[in-house]
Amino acid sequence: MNDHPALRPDRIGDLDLANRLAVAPMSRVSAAADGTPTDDMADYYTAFADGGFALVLTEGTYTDTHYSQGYLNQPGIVTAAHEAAWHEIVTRVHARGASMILQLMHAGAISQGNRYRDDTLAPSAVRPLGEKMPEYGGHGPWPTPRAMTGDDIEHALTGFVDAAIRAQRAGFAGVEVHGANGYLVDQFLTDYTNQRYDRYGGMVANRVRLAAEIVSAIRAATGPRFVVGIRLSQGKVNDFTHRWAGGSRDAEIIFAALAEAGATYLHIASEGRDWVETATLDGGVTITGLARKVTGLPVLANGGMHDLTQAASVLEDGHADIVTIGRGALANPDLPRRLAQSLPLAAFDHEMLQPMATLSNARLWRAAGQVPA
């Protein structure tokens, strides 16, 4: 058997994991028009559990029927139908020995497909950089969002909490707050998109306040054993090169605030395959290594972890506890089994990013009754 460190068991809170390999959240825009997860989505997620992944993180799932939805055909967790459909998926994944965590997402200013609203909200009325993403049905420049009022902030926070309660009822082992990649929580955290002068703006200790309040409120509503993680990143889907202005000092403040709020783990996304370079902060420390040092919490690392030599170094050298894999998992839903048997990985094809390509694969897996070899 392969002795790769990713194959060793680990633990997140009260959650025992058979290995240290997790499926990263990947937007698939393949739910029904009303946000209800489908049978094909169930096959898609179940394939990763069949393939040996110990932990499956879902795609970003919208949290309210106002401003949170980011894409058309994005799944939600705001209705009884959503909850019931997710329950069926969770049941299948858990039956195959994997744990499942639902990622909760509010798109904020970079929403490009919301069936409930035509306008967008953000911490400040700042037009997002870049243009909408065509792979998710968007085109042209982002609109300028409306700056959120205190009531808007409270409504968004309540949406996260209500969604977490639904996720707990649906059987998820936990939730992950999407605080990364330029979506609403990250917009509050980012200096140039947050130009507020109230308790949510200004210095980084204020800009991280909404993220901490969401984590704390979910923790209070779901109890001490429910897993409450949060995903963070410096770069964004519309600004790949962004870095926190205060470097390591900003990172320490952010990580400490979220740990104090009651987070179970931190999931930190890097950029690109050369993880060591993109994840290194001033002073030579990696962002994930610093998160482990500051908080003592389990840390999940993302970014090119299908490079299994890199993944081994990240785990063995103490940079992270779990690695999350996106594109490599799309190409190899049985990656843990391949790794255990020292089998080569299938190459990633860009066409796999198209949602219907993945769902077509899910139909084939279902028809065959197995994960592809």
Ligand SMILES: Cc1cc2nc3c(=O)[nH]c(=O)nc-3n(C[C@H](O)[C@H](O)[C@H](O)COP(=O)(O)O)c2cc1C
Second form
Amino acid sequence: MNDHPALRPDRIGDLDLANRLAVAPMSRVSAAADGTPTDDMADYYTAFADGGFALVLTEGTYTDTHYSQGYLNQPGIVTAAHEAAWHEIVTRVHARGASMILQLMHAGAISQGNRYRDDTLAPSAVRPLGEKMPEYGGHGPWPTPRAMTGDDIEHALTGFVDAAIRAQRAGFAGVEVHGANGYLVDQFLTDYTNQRYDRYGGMVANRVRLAAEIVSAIRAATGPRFVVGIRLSQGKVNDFTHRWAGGSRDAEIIFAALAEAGATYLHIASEGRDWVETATLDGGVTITGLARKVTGLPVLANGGMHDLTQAASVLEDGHADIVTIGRGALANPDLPRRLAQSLPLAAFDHEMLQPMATLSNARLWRAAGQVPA
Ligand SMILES: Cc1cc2nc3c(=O)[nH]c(=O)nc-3n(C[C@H](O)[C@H](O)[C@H](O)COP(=O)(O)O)c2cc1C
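For comparison with the form predicted alone, kindly provide the form predicted together with the named molecule.
And the full complex, kicking off with our chain again.
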């Protein structure tokens, strides 16, 4: 048995984890048109539990029937049918000994498919950088969003809370607020997309307010034991190289506000980049190590962690508590079992990024004998 540190047990809040390997959230745009998760999605998620991951984070799931949806065929958590279908998936994953956390996502200005609305909302009427993502069926520039009113903000916040209550009823161990990668919560956090002059705009302590209010409102609605995590990143799907202007000073303010709001953990994403490339802040500290130091909370590190030597040093050197694996998990749904048996990992194949490959992935894995049929 390999003694890699990722194979040691750990805890997130009251949640016991058999190892420190989690599946990173990955949008697969494979839900039914009305946002209901499908049986194929159940197979897809169950495969990671069969493969030994202690924790499975779901893809970004939309939170209301207004402006939150980001892609067509994205799953939701806003109807009784959504809740029932997620309940099935969670039950299957739990039966195999893994825990599951639902990622709650509001796309804001970078929505490119919303069955409820044609227009978009954001903190300010700033057209997003870049163009829509072809892998999610988009093309051309993003539209300029409408600046949110106080009522719009209240509506979005209520959506997150109602979605978390549904997630709790569906049996999830917790939720993760998607505050990363350029979506709504990150649009508030980011200086150039948030040009507001009210309590949500201006200095970083104001720009993090919406994230903190969401975390604290979910905490109040779901009780002290429910896991309420939040994912953050400097880079964005439409701006990979963005970095927080105030560096470690901004990071400290953001992390402290979220801990104060009642977050159970912080998850730092390396959008499209390796952890090494995105982790280093001024003063030689790592962003994940700083998050641990400032908050004392468990921190999840992400970005190229299928390099298991890197994962070992991130964990051993105190930069994080858990590693989350995206592309490496698509290639190896049984990565923890392979690691335990010191077996080589399968190489990631770019084809696996095709969102609609969910079904074929699950079938391929079964055909390859990586997961039981
Ligand atoms: C197909 C795909 C879909 C993704 N969807 C999401 C998502 O829904 N939510 C999210 O926070 N990150 C999403 N990400 C980012 C991943 O969680 C992760 O940060 C990224 O893949 C880097 O980690 P890796 O090097 O282990 O792949 C996605 C990544 C991929 C490859």
